[in-house]
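A lone chain, given as structure tokens: the form predicted on its own.
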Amino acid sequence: MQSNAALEYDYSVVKLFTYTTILFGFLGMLIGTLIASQLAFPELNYLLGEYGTFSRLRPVHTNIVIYGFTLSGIWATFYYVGQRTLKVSIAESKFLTIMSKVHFWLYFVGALIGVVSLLLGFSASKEYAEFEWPIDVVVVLIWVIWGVTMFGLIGIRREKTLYISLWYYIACFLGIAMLYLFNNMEVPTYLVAGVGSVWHSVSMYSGTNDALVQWWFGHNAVAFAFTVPIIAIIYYFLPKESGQAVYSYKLSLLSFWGLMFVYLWAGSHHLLYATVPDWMQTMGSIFSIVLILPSWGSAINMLLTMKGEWNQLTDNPLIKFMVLASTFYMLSTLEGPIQAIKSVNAIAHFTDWIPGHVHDGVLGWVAFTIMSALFHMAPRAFKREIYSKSLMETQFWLQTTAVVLYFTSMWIAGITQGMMWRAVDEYGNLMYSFIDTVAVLRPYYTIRALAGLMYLTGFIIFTYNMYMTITASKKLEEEPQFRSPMA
């Protein structure tokens, strides 16, 4: 083994997992403008025959959005965070350099046959869970893969504290791994009866199970996607790209362990005023309430990391991209727990006001907080300063304006929409129709469609900043220790 002064990081992997994640985030965020302006304009359906419908390209979007822009980033800085934690390069196991290979060209591979088979129509059906048998059998191979290497650079360790990154990247991968393996257990028709196509399968569960176990994992997909690794990223490149210590680590330990014990049982609250029994969804609803703590704690955590430091927020465009993702995520955490009482989710159950939270959450939270990683990223891997601050300044401002015109436009749509469907009049009949609630939210899906426009054009300018970065910015000499260089 090497010794610590001569450790030289192997980022091969981390470089690979990099550029997937700019290519899912450019294709996801354009299939998601397409798919808005559609609503906005439903004559847009008709531009690629099938291929191009509403009901086509929404699962794809969603698809490529959780599985290929978010995963990659994940596994983007597990491979670069990891091995500065644990003071170990990967090079040093040839065993764990090759399996990260492997995790990457099968992913990769997959994830574009996945991309394809759901393109021509092949889908499961069920809510971030589409992909049929044979896409599920690679998806649980690359996760064994990704445990693999996770726990033998674990292993191999020089540091013998974990850093609470990996405790939330551990996490990650135990959670989903539990959740995916039971929410797909499904029948392959042709091999156990003989019928229908090859590819095609059927639920291992029926009617409200299956239902039960669906938003068990759908909720928690979302829990173990898109919030404990991406709060394991911020808690590593906060603190690194601005010189600061984490605020509290016992908070972090805190929150993580209140996280763990309540997002498994808010899942339910999906199903409210549904046939499942009554006291499931009081318990969703209130776990949900009760979520609000740890999801919390950990925002104010990382928001009092910069304490006595807010100056950074002025001349870092870096920082700045960190604490309102910090923001966001406070804001989505306590919009979803309202969303979840059962009063509240009367009028908002099926509107626009649920994809207006779940935007908040991922264009603001996810994205901004694996965009700005990258950029901290860049240097260190490349060896390259950060081609333009003016672009990233741009950039910012661009989607924040987009962020806060995505979800004010679906909170007044959804608000409307719910107390439309809700409206009586003297006698108890419904005021309006369904068509009547879809032409007056029209403006509203108009305004959508602009801000997913505003913010594919600053994921544009991020992935030029960042390919002119790796390619033709000023070489750095030495790497830099916490502030990341940019021209």
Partner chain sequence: MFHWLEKNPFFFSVGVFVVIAFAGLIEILPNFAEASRPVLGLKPYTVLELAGKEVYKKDHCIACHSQLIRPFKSETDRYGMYSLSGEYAYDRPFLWGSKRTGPDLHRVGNYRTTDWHENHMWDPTSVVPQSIMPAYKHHFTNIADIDTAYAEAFTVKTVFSTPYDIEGGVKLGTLDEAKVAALAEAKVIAADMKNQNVKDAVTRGEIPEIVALIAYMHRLK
Second form
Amino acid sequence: MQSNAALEYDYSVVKLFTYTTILFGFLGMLIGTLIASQLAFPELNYLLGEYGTFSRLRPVHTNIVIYGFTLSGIWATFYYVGQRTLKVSIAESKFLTIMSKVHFWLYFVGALIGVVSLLLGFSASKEYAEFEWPIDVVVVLIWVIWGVTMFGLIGIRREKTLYISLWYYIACFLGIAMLYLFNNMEVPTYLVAGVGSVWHSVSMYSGTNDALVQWWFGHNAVAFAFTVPIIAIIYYFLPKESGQAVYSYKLSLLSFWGLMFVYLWAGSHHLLYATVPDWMQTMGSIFSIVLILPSWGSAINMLLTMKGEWNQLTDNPLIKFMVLASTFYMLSTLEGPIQAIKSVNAIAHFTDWIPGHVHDGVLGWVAFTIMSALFHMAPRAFKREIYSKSLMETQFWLQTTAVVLYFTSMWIAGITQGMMWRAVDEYGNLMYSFIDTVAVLRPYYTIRALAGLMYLTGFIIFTYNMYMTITASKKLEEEPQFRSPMA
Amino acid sequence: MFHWLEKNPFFFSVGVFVVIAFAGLIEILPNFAEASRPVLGLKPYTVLELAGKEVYKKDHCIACHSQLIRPFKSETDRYGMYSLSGEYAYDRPFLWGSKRTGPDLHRVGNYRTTDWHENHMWDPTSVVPQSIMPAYKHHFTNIADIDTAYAEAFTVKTVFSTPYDIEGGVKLGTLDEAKVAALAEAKVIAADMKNQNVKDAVTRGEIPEIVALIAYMHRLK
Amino acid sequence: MEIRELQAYANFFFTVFLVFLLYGYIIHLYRSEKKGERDYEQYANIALNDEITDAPVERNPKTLDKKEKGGKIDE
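Pass me the form predicted in complex with its partner chain as well; I've looked at the form predicted on its own already.
And the full complex, kicking off with our chain again.
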């Protein structure tokens, strides 16, 4: 054991990814709030000339929050949880240390170039896969490097069994690798024709096939970026922060395999009533419903972990964040399958209910989980206590209210518009012109923009709190075991 | 027996991969051949239309517009005949969209004119006072990228055997031929427009984005 | 047989197969714990006792080998 005496976990990459999580989180939410406001007040489209319209900024928003904020958060926690649950420090291997640095810097530079390329209009125009092929190549490279560090770390581990979180990180790695590769199969036109823009490419698939692949990707990218790795995060941080072992390890095994299998079937529900065969649509719906069961297994497992310790909920805001996140997770995994029911989908598809649904998931579940993980890691990585508990409380209530405002206004907006599109008078003629159904939404768009502003404010409070924690808070003598110290 | 998996990362990963991969295989692959067959009489896009489609992609009109009419009476009454799989055979990528902040555009070519589009893209509220669609004034000054559009047509022709240059179909030819054809097409549209800059540009032999975009809008029917 | 029919069959088959597998798994887990063959719940402690100086729940023999031979890995 002697050689271990001086060993410590190496948090340098964790810190770097923590910074980018905050940076991209802020940018993504700022742009999100701006485009939400543009729908309520269209004059805001003209702040940045050609680059500031709703349509140009919308993919910038989605890509920053997905590939910037969320991925950074996933990697910040991965380098933390990975080392700790495998009981091996990344500093023990020079090679892995270097690879993890390369991982970060390539990612950071790639992400910046990607964002700028979208602003300039280089886009494949497939939702959440907008990056053109040169960026895609960089993404693949980054992914391979992550694979190297992850499996490298696993290769030199001291703990033989992989902890639950690691299963989910591995699944995230494999799932996204497969989905991203297949969906972004494209032919760069310059290489074939020798003229035109170097950035441009055409999809390998056309029309309906492209749609099938895209929504197989689109749905599952949500699964493997917004569900699987976030479950990985909460499976570590909630037990650790509360000092309670996971309620049932066996249940977590079952939910894992259940989720893996079932999620991939559910992609076709995005194509309801489109031109794909009937049975496929039915299958998609049914499997989405079956999906509730395993994914709730995880959420229930989380909530039951707190059994007998619910008092922590009142006096530890971090636990508050994580428990609420698990609850939002249950909510949105219930909502998704409901929307996949054929008759519901007939109304909900193409309406604001869909962004509403997405946002109770990403704001309530993903962002809450990531922010609480960053809070938990900060005292360990920076060896200082969390700067302010009361700021955390303020942030919590502000953002919770924001999420509720967001999804309630979008539910109402979506259902209202869906009903108006199909409303007919006594002679069977359509009752509303399209613009009627737009005008009626303005109040809800205003509420949503307000909700965005509130959430963003909460994030700024978070940023400030983290900044003060990192730079000015009280130094810690030794690493806290469970509960994070805060002033 | 199962527990063994969590201790053997390699086989664990293989297991996960197999499980997540075959759903895709069963669900998507077998349908490929059938779903890519074009409807009878479908022609590939002309170079100008492709350039317009590029504008549509670049400015992400997909963020607010769908191109997919579902087989409900309320939709066919509003937009026209419901969409067929084979109508999209030459769409790379597909542009169905997922959100209708604005109306569906799959058959907009049937009921909107050049003149209407010109006013609407310049300032939507001048045509539809309550509109929340942004104005796209920069389409009137930016020049469409015909080279890239040609490269796209050339690529789909060579790599995916999209039927250009067949009898009675769309002619592609060489880059220079394609440019001449695109300009001729653009002149027809510009003749119906009143924006002087656009008219001047076309006379000079340049094609502003708006002209290409309108060509693409007309193609949607 | 039409391809679509094949898809439907394949899908049906795999669904049944999975349900079978998953339920078999549940039974297996609980049974082997009841028989005292294995305590699954101990693995939850991997997260709680995760200092680098903490003893692993189960030591990975491969890492141990290297440790005894050459001290630090890589270097």
